[in-house]
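Let's start with one chain on its own, the form predicted on its own, as C-alpha coordinates.
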Amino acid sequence: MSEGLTVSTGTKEEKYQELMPQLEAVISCETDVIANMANVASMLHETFGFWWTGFYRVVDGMLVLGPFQGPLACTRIRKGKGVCGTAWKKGETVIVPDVEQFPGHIACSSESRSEIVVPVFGNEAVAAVLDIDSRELSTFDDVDKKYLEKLVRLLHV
(Lines of atoms letter the chains of each structure in order from A and count residues from 1; the text may use other names and numbers.)
(Lines give C-alpha, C1' and ligand atoms only; values in the text may rest on other atoms or scores of the structure.)
Protein backbone atom coordinates (compact mmCIF):
# COMPACT_ATOMS: atom_id res chain seq x y z
CA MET A 1 0.00 0.00 0.00
CA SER A 2 2.35 2.67 -1.23
CA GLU A 3 -0.10 5.56 -0.77
CA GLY A 4 -0.03 5.05 2.99
CA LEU A 5 -2.80 4.93 5.55
CA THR A 6 -5.33 7.75 5.44
CA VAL A 7 -7.90 8.05 8.21
CA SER A 8 -9.44 11.30 9.46
CA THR A 9 -9.57 12.49 13.03
CA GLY A 10 -13.34 11.98 13.39
CA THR A 11 -15.24 9.88 15.89
CA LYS A 12 -14.22 6.32 16.64
CA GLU A 13 -16.99 5.01 14.37
CA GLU A 14 -15.96 7.36 11.54
CA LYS A 15 -12.37 6.14 11.86
CA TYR A 16 -13.49 2.51 11.60
CA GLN A 17 -15.72 3.34 8.62
CA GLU A 18 -12.78 4.93 6.79
CA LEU A 19 -10.31 2.24 7.84
CA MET A 20 -12.38 -0.84 6.92
CA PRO A 21 -12.17 -0.43 3.11
CA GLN A 22 -8.40 0.12 3.41
CA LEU A 23 -8.05 -3.02 5.54
CA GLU A 24 -10.19 -4.99 3.07
CA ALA A 25 -8.01 -3.81 0.17
CA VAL A 26 -4.79 -4.83 1.93
CA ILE A 27 -6.15 -8.23 2.99
CA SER A 28 -7.64 -9.01 -0.43
CA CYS A 29 -4.24 -8.57 -2.11
CA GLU A 30 -2.43 -11.08 0.10
CA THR A 31 -3.04 -14.77 0.82
CA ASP A 32 -0.55 -15.19 3.69
CA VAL A 33 -2.39 -14.90 7.01
CA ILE A 34 0.74 -13.80 8.95
CA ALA A 35 1.36 -10.95 6.52
CA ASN A 36 -2.28 -9.91 6.80
CA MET A 37 -2.20 -10.06 10.60
CA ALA A 38 0.93 -7.88 10.58
CA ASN A 39 -0.67 -5.23 8.39
CA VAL A 40 -3.97 -5.31 10.31
CA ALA A 41 -2.13 -4.84 13.62
CA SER A 42 -0.10 -1.98 12.15
CA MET A 43 -3.07 -0.20 10.61
CA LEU A 44 -5.23 -0.45 13.76
CA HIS A 45 -2.32 0.63 15.95
CA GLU A 46 -1.50 3.64 13.76
CA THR A 47 -5.11 4.73 13.38
CA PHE A 48 -6.15 4.54 17.02
CA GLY A 49 -2.87 4.89 18.91
CA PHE A 50 -3.54 1.85 21.09
CA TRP A 51 -0.91 0.73 23.64
CA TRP A 52 -0.63 -2.80 22.20
CA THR A 53 -2.27 -4.28 19.11
CA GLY A 54 -1.68 -7.79 17.87
CA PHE A 55 -2.56 -11.40 17.39
CA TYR A 56 -2.06 -14.63 19.25
CA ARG A 57 -2.37 -17.79 17.13
CA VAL A 58 -3.56 -21.18 18.36
CA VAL A 59 -0.54 -23.47 17.98
CA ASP A 60 -0.32 -26.92 19.60
CA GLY A 61 -3.02 -26.15 22.17
CA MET A 62 -1.63 -22.76 23.24
CA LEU A 63 -2.02 -19.16 22.16
CA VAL A 64 1.35 -18.18 20.71
CA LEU A 65 2.39 -14.58 20.07
CA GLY A 66 1.91 -13.51 16.47
CA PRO A 67 2.34 -10.21 14.62
CA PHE A 68 1.93 -7.17 16.86
CA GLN A 69 2.67 -3.48 17.42
CA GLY A 70 3.70 -2.20 20.83
CA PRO A 71 5.96 -3.16 23.71
CA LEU A 72 7.26 -6.61 24.65
CA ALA A 73 4.46 -9.17 25.05
CA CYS A 74 3.76 -12.52 26.67
CA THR A 75 4.67 -15.27 24.22
CA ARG A 76 2.36 -18.13 25.27
CA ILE A 77 -1.06 -18.15 26.93
CA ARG A 78 -3.05 -21.19 28.05
CA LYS A 79 -6.69 -21.70 27.13
CA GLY A 80 -8.94 -20.02 29.70
CA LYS A 81 -6.11 -17.93 31.18
CA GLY A 82 -6.20 -14.14 31.14
CA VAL A 83 -8.40 -12.13 28.78
CA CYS A 84 -6.98 -13.75 25.62
CA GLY A 85 -7.34 -17.30 26.93
CA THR A 86 -10.87 -16.53 28.12
CA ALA A 87 -11.93 -15.17 24.71
CA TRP A 88 -10.43 -18.29 23.10
CA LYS A 89 -12.22 -20.66 25.51
CA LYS A 90 -15.59 -18.88 25.21
CA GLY A 91 -15.28 -18.24 21.47
CA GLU A 92 -16.58 -14.71 21.96
CA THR A 93 -15.32 -11.16 22.23
CA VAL A 94 -14.30 -10.05 25.72
CA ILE A 95 -14.23 -6.36 26.63
CA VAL A 96 -12.51 -5.43 29.89
CA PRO A 97 -12.96 -1.79 31.02
CA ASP A 98 -10.39 -2.18 33.84
CA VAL A 99 -7.92 -5.06 33.61
CA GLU A 100 -7.21 -4.83 37.34
CA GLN A 101 -10.80 -6.00 37.92
CA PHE A 102 -10.50 -9.03 35.61
CA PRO A 103 -9.84 -12.22 37.61
CA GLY A 104 -6.64 -13.86 36.40
CA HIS A 105 -5.56 -10.97 34.17
CA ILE A 106 -2.07 -11.61 32.77
CA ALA A 107 -0.10 -8.39 33.16
CA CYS A 108 2.35 -8.42 30.27
CA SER A 109 2.65 -4.65 30.84
CA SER A 110 1.67 -2.63 33.90
CA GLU A 111 0.74 0.20 31.51
CA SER A 112 -2.25 -1.70 30.10
CA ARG A 113 -5.51 -0.49 31.68
CA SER A 114 -8.31 -1.78 29.42
CA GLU A 115 -8.51 -4.49 26.78
CA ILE A 116 -10.59 -6.08 24.04
CA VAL A 117 -9.96 -9.56 22.66
CA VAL A 118 -11.76 -10.81 19.55
CA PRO A 119 -11.61 -14.47 18.49
CA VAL A 120 -10.61 -15.22 14.89
CA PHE A 121 -12.34 -18.33 13.56
CA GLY A 122 -10.93 -20.81 11.07
CA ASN A 123 -12.60 -24.14 10.22
CA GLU A 124 -15.37 -23.41 12.77
CA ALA A 125 -12.92 -23.18 15.70
CA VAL A 126 -10.92 -20.32 17.19
CA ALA A 127 -7.64 -20.18 15.27
CA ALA A 128 -6.32 -16.92 16.74
CA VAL A 129 -7.34 -13.89 18.77
CA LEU A 130 -6.95 -10.19 18.08
CA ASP A 131 -5.82 -8.54 21.32
CA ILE A 132 -5.83 -4.76 21.82
CA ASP A 133 -4.74 -2.97 24.99
CA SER A 134 -5.13 0.67 25.98
CA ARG A 135 -3.35 2.78 28.56
CA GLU A 136 -6.74 4.34 29.42
CA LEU A 137 -9.64 2.82 31.35
CA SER A 138 -12.87 1.94 29.49
CA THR A 139 -11.43 2.49 26.01
CA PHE A 140 -13.38 -0.28 24.28
CA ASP A 141 -17.11 -0.57 23.66
CA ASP A 142 -19.71 -1.99 21.28
CA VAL A 143 -18.40 0.15 18.41
CA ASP A 144 -15.01 -1.55 18.66
CA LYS A 145 -16.68 -4.95 19.03
CA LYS A 146 -18.82 -4.42 15.92
CA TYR A 147 -15.98 -3.34 13.63
CA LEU A 148 -13.28 -5.65 14.99
CA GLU A 149 -15.55 -8.69 14.68
CA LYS A 150 -16.29 -7.66 11.09
CA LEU A 151 -12.57 -7.20 10.47
CA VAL A 152 -11.45 -10.59 11.77
CA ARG A 153 -14.04 -12.30 9.54
CA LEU A 154 -12.02 -10.94 6.58
CA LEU A 155 -8.93 -12.91 7.66
CA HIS A 156 -8.74 -16.34 6.05
CA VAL A 157 -7.10 -18.32 8.82
Ligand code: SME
Given for the second form:
Amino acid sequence: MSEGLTVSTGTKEEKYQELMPQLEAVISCETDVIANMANVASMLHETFGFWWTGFYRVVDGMLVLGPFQGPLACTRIRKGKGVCGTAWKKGETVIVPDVEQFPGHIACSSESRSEIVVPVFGNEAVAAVLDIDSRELSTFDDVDKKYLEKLVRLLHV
Ligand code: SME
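Counterpart to the form predicted on its own, namely the form predicted in complex with this ligand:
What follows is the entire complex, opening with the chain shown before.
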Protein backbone atom coordinates (compact mmCIF):
# COMPACT_ATOMS: atom_id res chain seq x y z
CA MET A 1 0.00 0.00 0.00
CA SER A 2 1.74 3.14 -1.16
CA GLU A 3 -0.90 5.84 -0.80
CA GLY A 4 -1.16 5.84 3.00
CA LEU A 5 -4.20 5.93 5.21
CA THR A 6 -7.44 7.68 4.21
CA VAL A 7 -10.09 8.09 6.88
CA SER A 8 -12.60 10.96 6.94
CA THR A 9 -13.77 12.92 9.94
CA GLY A 10 -17.01 11.09 10.64
CA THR A 11 -18.44 9.30 13.64
CA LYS A 12 -16.41 6.61 15.34
CA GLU A 13 -18.46 3.92 13.57
CA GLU A 14 -17.90 5.59 10.17
CA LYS A 15 -14.17 5.76 10.84
CA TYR A 16 -14.05 2.05 11.66
CA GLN A 17 -16.10 1.28 8.54
CA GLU A 18 -13.61 3.16 6.37
CA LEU A 19 -10.61 1.78 8.18
CA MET A 20 -11.55 -1.92 8.09
CA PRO A 21 -11.11 -2.52 4.33
CA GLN A 22 -7.78 -0.68 4.45
CA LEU A 23 -6.64 -2.85 7.35
CA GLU A 24 -7.77 -5.96 5.49
CA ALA A 25 -5.84 -4.87 2.39
CA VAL A 26 -2.66 -4.28 4.36
CA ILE A 27 -2.89 -7.56 6.30
CA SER A 28 -3.69 -9.63 3.19
CA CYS A 29 -0.46 -8.44 1.54
CA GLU A 30 1.80 -9.78 4.30
CA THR A 31 2.12 -13.14 6.11
CA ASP A 32 4.40 -12.04 8.97
CA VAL A 33 2.27 -11.39 12.05
CA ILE A 34 4.71 -8.93 13.67
CA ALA A 35 4.73 -6.80 10.52
CA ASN A 36 0.93 -6.88 10.46
CA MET A 37 0.64 -6.01 14.16
CA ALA A 38 2.95 -3.05 13.55
CA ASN A 39 0.82 -1.66 10.73
CA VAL A 40 -2.45 -2.32 12.59
CA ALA A 41 -1.13 -0.42 15.63
CA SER A 42 -0.04 2.46 13.40
CA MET A 43 -3.33 2.70 11.49
CA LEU A 44 -5.52 2.60 14.60
CA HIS A 45 -3.29 5.08 16.41
CA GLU A 46 -3.24 7.53 13.52
CA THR A 47 -6.97 7.29 12.82
CA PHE A 48 -8.24 7.78 16.35
CA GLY A 49 -5.40 9.67 18.02
CA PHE A 50 -5.16 7.23 20.91
CA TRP A 51 -2.53 7.66 23.62
CA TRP A 52 -1.06 4.16 23.31
CA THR A 53 -1.94 1.44 20.80
CA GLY A 54 -0.19 -1.89 20.64
CA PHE A 55 0.12 -5.60 21.15
CA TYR A 56 1.42 -7.91 23.83
CA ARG A 57 2.19 -11.46 22.67
CA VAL A 58 2.04 -14.63 24.76
CA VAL A 59 5.67 -15.82 24.90
CA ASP A 60 6.77 -18.57 27.31
CA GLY A 61 3.68 -18.13 29.49
CA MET A 62 3.82 -14.34 29.81
CA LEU A 63 2.59 -11.35 27.86
CA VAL A 64 5.60 -9.71 26.22
CA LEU A 65 5.52 -6.27 24.61
CA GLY A 66 5.07 -6.37 20.84
CA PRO A 67 4.61 -3.75 18.12
CA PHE A 68 3.11 -0.51 19.43
CA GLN A 69 2.70 3.24 18.92
CA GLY A 70 3.01 5.64 21.83
CA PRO A 71 5.20 6.12 24.87
CA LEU A 72 7.50 3.60 26.54
CA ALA A 73 5.59 0.67 28.07
CA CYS A 74 6.19 -2.16 30.53
CA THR A 75 7.59 -5.20 28.74
CA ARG A 76 6.13 -8.19 30.61
CA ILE A 77 2.73 -8.87 32.19
CA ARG A 78 1.70 -12.05 34.02
CA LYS A 79 -1.57 -13.88 33.42
CA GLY A 80 -4.37 -12.33 35.46
CA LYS A 81 -2.40 -9.14 36.16
CA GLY A 82 -3.56 -5.70 35.03
CA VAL A 83 -6.15 -5.17 32.32
CA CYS A 84 -4.07 -7.08 29.75
CA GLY A 85 -3.50 -10.10 31.96
CA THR A 86 -7.20 -10.10 32.89
CA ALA A 87 -8.33 -10.09 29.23
CA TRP A 88 -5.87 -12.94 28.58
CA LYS A 89 -7.10 -14.99 31.57
CA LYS A 90 -10.80 -14.44 30.79
CA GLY A 91 -10.34 -14.83 27.03
CA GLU A 92 -12.62 -11.87 26.48
CA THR A 93 -12.49 -8.15 25.78
CA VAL A 94 -12.17 -5.90 28.83
CA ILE A 95 -13.34 -2.27 28.66
CA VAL A 96 -12.18 0.02 31.48
CA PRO A 97 -13.94 3.42 31.55
CA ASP A 98 -11.72 4.71 34.39
CA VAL A 99 -8.39 2.98 35.00
CA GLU A 100 -8.29 4.27 38.59
CA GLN A 101 -11.36 2.15 39.34
CA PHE A 102 -9.79 -1.07 37.98
CA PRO A 103 -8.10 -3.01 40.80
CA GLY A 104 -4.57 -3.97 39.76
CA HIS A 105 -4.41 -1.73 36.72
CA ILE A 106 -0.79 -1.47 35.55
CA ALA A 107 -0.01 2.21 34.96
CA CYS A 108 2.62 2.30 32.24
CA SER A 109 1.77 5.99 31.82
CA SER A 110 0.10 8.33 34.30
CA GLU A 111 -1.64 9.99 31.32
CA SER A 112 -3.81 6.96 30.63
CA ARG A 113 -7.44 7.35 31.79
CA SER A 114 -9.40 4.61 30.01
CA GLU A 115 -8.49 1.41 28.23
CA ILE A 116 -9.70 -1.50 26.09
CA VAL A 117 -7.94 -4.85 25.77
CA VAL A 118 -9.01 -7.35 23.10
CA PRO A 119 -7.69 -10.93 23.08
CA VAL A 120 -6.23 -12.28 19.84
CA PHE A 121 -6.91 -16.00 19.42
CA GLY A 122 -4.69 -18.51 17.67
CA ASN A 123 -5.54 -22.23 17.75
CA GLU A 124 -8.35 -21.68 20.32
CA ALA A 125 -6.05 -20.14 22.97
CA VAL A 126 -5.17 -16.46 23.46
CA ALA A 127 -1.92 -15.80 21.56
CA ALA A 128 -1.75 -12.03 22.04
CA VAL A 129 -3.78 -9.03 23.18
CA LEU A 130 -4.48 -5.70 21.50
CA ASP A 131 -4.25 -2.95 24.14
CA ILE A 132 -5.41 0.63 23.57
CA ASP A 133 -5.14 3.49 26.07
CA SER A 134 -6.84 6.88 25.94
CA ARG A 135 -6.09 10.10 27.79
CA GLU A 136 -9.85 10.68 28.22
CA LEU A 137 -12.26 8.82 30.49
CA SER A 138 -14.83 6.40 28.96
CA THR A 139 -13.37 6.44 25.45
CA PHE A 140 -14.22 2.83 24.61
CA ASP A 141 -17.62 1.17 24.14
CA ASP A 142 -19.34 -1.65 22.24
CA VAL A 143 -18.55 -0.02 18.88
CA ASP A 144 -14.81 -0.33 19.56
CA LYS A 145 -15.33 -3.86 20.88
CA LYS A 146 -17.24 -4.93 17.75
CA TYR A 147 -14.71 -3.61 15.24
CA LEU A 148 -11.56 -4.44 17.18
CA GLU A 149 -12.70 -8.05 17.73
CA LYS A 150 -13.40 -8.29 13.98
CA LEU A 151 -10.02 -6.77 13.23
CA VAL A 152 -7.96 -9.12 15.40
CA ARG A 153 -9.61 -12.12 13.71
CA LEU A 154 -7.80 -11.02 10.52
CA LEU A 155 -4.41 -11.56 12.18
CA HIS A 156 -2.98 -15.03 11.73
CA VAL A 157 -1.11 -15.39 15.00
N1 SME B 1 -2.47 -0.80 31.49
C2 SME B 1 -2.11 -2.12 31.06
C3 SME B 1 -0.61 -2.26 30.93
C4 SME B 1 -0.09 -2.00 29.57
S5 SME B 1 -0.01 -0.37 29.20
O6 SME B 1 -1.31 0.26 29.28
C7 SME B 1 0.66 -0.11 27.69
C8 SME B 1 -2.64 -3.14 32.05
O9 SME B 1 -3.18 -2.78 33.11
O10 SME B 1 -2.55 -4.33 31.75
